[in-house]
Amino acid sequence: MHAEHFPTYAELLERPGALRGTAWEVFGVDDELGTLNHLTPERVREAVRSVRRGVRVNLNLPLDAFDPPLIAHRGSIDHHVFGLNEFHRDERIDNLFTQASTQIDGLRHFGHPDHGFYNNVSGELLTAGEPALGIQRVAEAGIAGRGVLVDVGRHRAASGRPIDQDSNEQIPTSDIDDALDRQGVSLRPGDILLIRFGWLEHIRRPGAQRTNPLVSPGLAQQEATAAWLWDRRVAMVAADNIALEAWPATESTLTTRAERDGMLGRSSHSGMLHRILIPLLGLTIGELWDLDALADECAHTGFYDFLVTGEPLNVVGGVGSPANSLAIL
């Protein structure tokens, strides 16, 4: 990052030894923010120019939006309100899973079976209360920048190719490019990319039934997807589906040496694009972002860029956090 030339994804693949295919040390040997480093003060100041009307749009679902939870091991919150007397109220929230609703995945969320965690941080350090790669790093820096909505769901429907919301259809980056062209907006380095597939609208419609097992369309599990995001210097990417990428990753061709050699058994994480984006590239991602109202506003005005902010919980050693995000149009 300190060099005049910023490496392309192809150049990352040419790095020597253990650095091959990674962005480790690109932002510094001790870096813990990854691509959020693209949110420079100059880019944040420029992002303010995207505010035209001062309209604020919430991008967060309620913490208890899903009952039963979408992911079985992420339970429902238990909210207690109490008072010390009749003119006072206090509260606590038990059983809070920070990634059960609108969320930000921190850089300790995923490691790569062949490489490890981002910037070669030891997995032994990634415990509660230990700061390495914790979500508090993001909270300390804050998230603010030019957001760009790409409404792939609306674009595909208008093109006569609606996304199959009850499948794990892999959406190629060509659909993103086509939607951006249709919207008349382009990406700039440091942008926060918000992708609307239309999945949340689909599962929240009256009478909707969840598929069992749960599936959703999403980004194609291809190295070309990672290259597309990296080469555009996206600071962060978030979507309105369960995993940003297609879920489950059963149609993925991505693999690891550990799995091929039989050192690691297959699991629900096999083939996931997460394994490239988070630990190798240091890309912060968001899931289950509520983008429907934002999409309506953008379609009404014809402007698809805005100021977007996010402030995760300041939990030392946190893996992820509710997004606490806002678009200002």
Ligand code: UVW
Second form
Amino acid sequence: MHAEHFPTYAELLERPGALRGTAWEVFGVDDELGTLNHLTPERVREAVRSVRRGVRVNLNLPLDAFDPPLIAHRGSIDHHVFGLNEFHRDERIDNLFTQASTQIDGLRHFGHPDHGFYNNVSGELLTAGEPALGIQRVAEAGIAGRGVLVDVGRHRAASGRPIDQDSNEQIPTSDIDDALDRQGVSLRPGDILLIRFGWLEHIRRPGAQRTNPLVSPGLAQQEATAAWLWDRRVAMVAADNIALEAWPATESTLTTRAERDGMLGRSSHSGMLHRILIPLLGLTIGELWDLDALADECAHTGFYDFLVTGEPLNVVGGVGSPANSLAIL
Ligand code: UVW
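Structure of the form predicted together with the named molecule, please, following the form predicted on its own?
Up next: the whole complex, starting with the chain shown before.
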């Protein structure tokens, strides 16, 4: 449910009776969808008006796109096709890491070390088969809305400042604003923002060396990034890189009190923007979205908005899912 007055990020920092900097209860005391609540029926109807030619563009990489996997603890799928007789085929996929390829990360994925999980849901409930904050909530609601592609990679190259794809360059929101201006498109409340940094294109060039440990440019690890996304009432944000934000995270102002006080050891998650976006703001995010063909279509027509859909696997208590996303232009 929408509050009558939708709070700005600055207001989230001083809501009476609410935990500072969280959006908890903004969409309801028991809410488990977060900013996906911005996808109202009116906005979905409006999004359909962005379909001009009826061209469909797949935004998903194959499930086994990365073998060996990009992130070491995520394995590669093991696909078995078998038949009960010569004229029948069935199958089984073992070792499916839901976040190994094009993915949606749900609200279970990250908690904040100082504050916990979205809407104050206890971490003890976040186990397999338990529904709290599970990806099945997103599957039940479905994702559909006005997608807007912002091609920051091409914008930066055209401006003579190409992104260093072999670095964890922190991309500020001013680059997104500039790219949107160049493209002649504005964001509206409830949009699904797709950010193309150009990283996937870079790593899948023939002969490209994948750095080890993995490095990718992405959103800057600053509170200002979270404020920018919240204040535009983005329903969801996805990108063509490994973590949406720059990876690995840099030592940033987002390091938590628990880490500063030594209650929690530093880890690869220290300083991550994930810790604000997912648990504090309830923002569902997408990573490794294949936006290259979409970018070519948009550059060709000059229209950067379209209908976009996504349907995660309906796994009760799921943390994330292959995105199953589609743009219709
Ligand atoms: C990283 O941690 C790199 O990304 P995620 O866990 O969100 O896939």
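Values in this document were obtained by computation on a predicted structure and should not be read as measured data. Rigid core (definition): largest C-alpha set, two forms, superposition within 1.5 Å. Positions refer to the first chain, counted from 1.
After superposition on the rigid core, displacement of the C-alpha of A18 between these two forms amounts to 2 Å or more.
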